[in-house]
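Shown here is one chain on its own, the form predicted alone, set out as structure tokens.
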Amino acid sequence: MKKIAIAGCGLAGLATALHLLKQSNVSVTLFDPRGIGGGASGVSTGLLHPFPGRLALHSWQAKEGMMSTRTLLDEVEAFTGRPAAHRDGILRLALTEQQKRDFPKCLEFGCEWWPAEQVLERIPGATAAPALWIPEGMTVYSKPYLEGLWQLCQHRGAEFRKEAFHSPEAFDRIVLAMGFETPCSFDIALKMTRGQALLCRWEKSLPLTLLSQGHLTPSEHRFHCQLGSTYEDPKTPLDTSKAFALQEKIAAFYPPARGFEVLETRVGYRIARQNGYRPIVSQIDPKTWVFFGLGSRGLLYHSLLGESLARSLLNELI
């Protein structure tokens, strides 16, 4: 049996390992000094969707990414018996008149556009504005989700080690999964934002994610939902009131955001390409690979590349 190691237990990696294990001929362990969804995955607000981005450009791969992912989502509500993603579809508000003409562009892909009257009928509160309707965009739950696949990864023999990775010599394959941690040395500019999202409280909620210049989405508790979310330099100290002022920003699209009773600010560092948003996915040395630069598209993406990359390692070891 060959034995594979993954540092980092986010998203990608617990993907890459859940992949590795439907195999029978492999043994993975996984790192993590934070734990299982200690980083930017465990704080993610959850947005599901093909049109990620300020234009709501239809993205790389978005049907095989949609399609990889729901396949595991539907795997872990299995296995879990808890539901891991609201999925009624994302409703996308065009406040500016670039996203009036950005947004129809949308339509060929299954999407409908809203006049501001149907939005109305649909959520009372909202302003009165037109929207593009993504019925195929869900809000996963960040940490259910990651809890349910390290759960189904366990329950095939995954082995979990709360430690940073060490004695690569122990492994026949490694995998670096570790987010903006993850070393590399490629001739390829990246970037690094940090992100703040409040966790609030409201009094009634929504039947469906509202999306944009900024985004609220429910979470696995009926009465709290999520707003995000801010892209800061991390090099800049953190100050929480960039994150407080979301609900102003939120509130532009859906007043009540005003008075949302706020939680708890939550902090997550991303890194993706400078240029482009196709995550990283490579090989670095004869038993290593890399996989990061997921930005803000790890949901989209995080099951289809590991889906990938696990064929890949597989096809080597054999």
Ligand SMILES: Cc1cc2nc3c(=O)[nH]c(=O)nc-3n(C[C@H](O)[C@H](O)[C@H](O)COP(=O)(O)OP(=O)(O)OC[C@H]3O[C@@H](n4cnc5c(N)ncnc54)[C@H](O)[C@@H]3O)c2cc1C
Given for the second form:
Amino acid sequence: MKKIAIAGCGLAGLATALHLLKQSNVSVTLFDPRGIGGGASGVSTGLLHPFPGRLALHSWQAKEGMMSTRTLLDEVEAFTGRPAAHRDGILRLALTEQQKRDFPKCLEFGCEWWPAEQVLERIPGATAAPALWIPEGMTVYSKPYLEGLWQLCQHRGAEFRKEAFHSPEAFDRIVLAMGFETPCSFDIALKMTRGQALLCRWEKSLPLTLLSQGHLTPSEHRFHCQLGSTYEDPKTPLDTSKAFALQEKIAAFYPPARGFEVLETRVGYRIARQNGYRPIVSQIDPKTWVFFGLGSRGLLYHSLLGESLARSLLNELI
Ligand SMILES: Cc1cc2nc3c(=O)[nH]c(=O)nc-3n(C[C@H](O)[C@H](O)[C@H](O)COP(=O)(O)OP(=O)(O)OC[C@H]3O[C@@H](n4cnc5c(N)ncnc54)[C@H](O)[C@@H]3O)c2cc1C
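Return the form predicted together with this ligand of this protein as a structure block, the form predicted alone having already been given.
All chains and molecules follow, beginning with the one already shown.
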């Protein structure tokens, strides 16, 4: 039996573990001092679609990433018997002239262009603006999904230790999936960003996931929704009033947001390449791999790249 250690129980570490555990002759031990989803993954507002980013360009390997995440979501839902995502599509409102020019480029990938009247009919109370309808888009319920990933890992024999990773000598292979705390000695310029999101209560349930300048997503609780997210320099002092400003930003395309009751401010740290957005999966010594740098595309890439990393490890070991 080959022993593999994974440091970090966020999307990257859990997805890698689950793909490794499809093979029966490996044992997987997960380490995380903050518990399951104690990093950025636990505060993610859950957007999953192929066109993240300001310009709404079709991301690298987006089709494969969507398919791989969808498969893990299906496995988690079948195992836990609870929904792990809102699968009703995402509506991306075009408020600026630039967005009206950029968004229709996605139409060749199966999206629809909704005129303002259609938006108002589907989302009463929204600001009158045309929108890009992304039917395959979904909102992942971060906490139940991460919890479900861990339950599946446990069911397949994984062990969890609520502590920082140590004793590399006890393992045949090690995966460092420690988010912004992943040690990185090679020459890639990285950028860390702090993000804030608000968990809110509203007496109605949100009709759809809305995205424009800021976003509004449903949660696993019918009358809760999430407003996100900010992009801040982590060197500046944490200022939670920036999170409250989100309410006004979202109200620009969904005015009822002004009436939401704020329940909680959530803060997390993302790390990504300074130039480009492809996550980093790399072997740093004969026994150790790193998997991090998922930026704002954690949901799009964690399963696809976790699977390819698991394949590389298994090819080496077995
Ligand atoms: C506010 C906010 C909103 C976001 N919204 C979205 C979204 O809508 N869609 C999307 O796709 N992405 C979103 N993201 C980005 C997404 O959350 C990240 O890309 C993803 O969570 C990164 O996963 P990870 O596993 O690499 O890192 P993390 O989730 O940060 O996990 C790293 C883990 O490593 C652990 N760790 C650290 N040191 C050690 C050690 N020595 N030993 C063991 N464990 C250790 C940490 O405790 C942590 O739990 C958002 C991020 C933020 C902050």
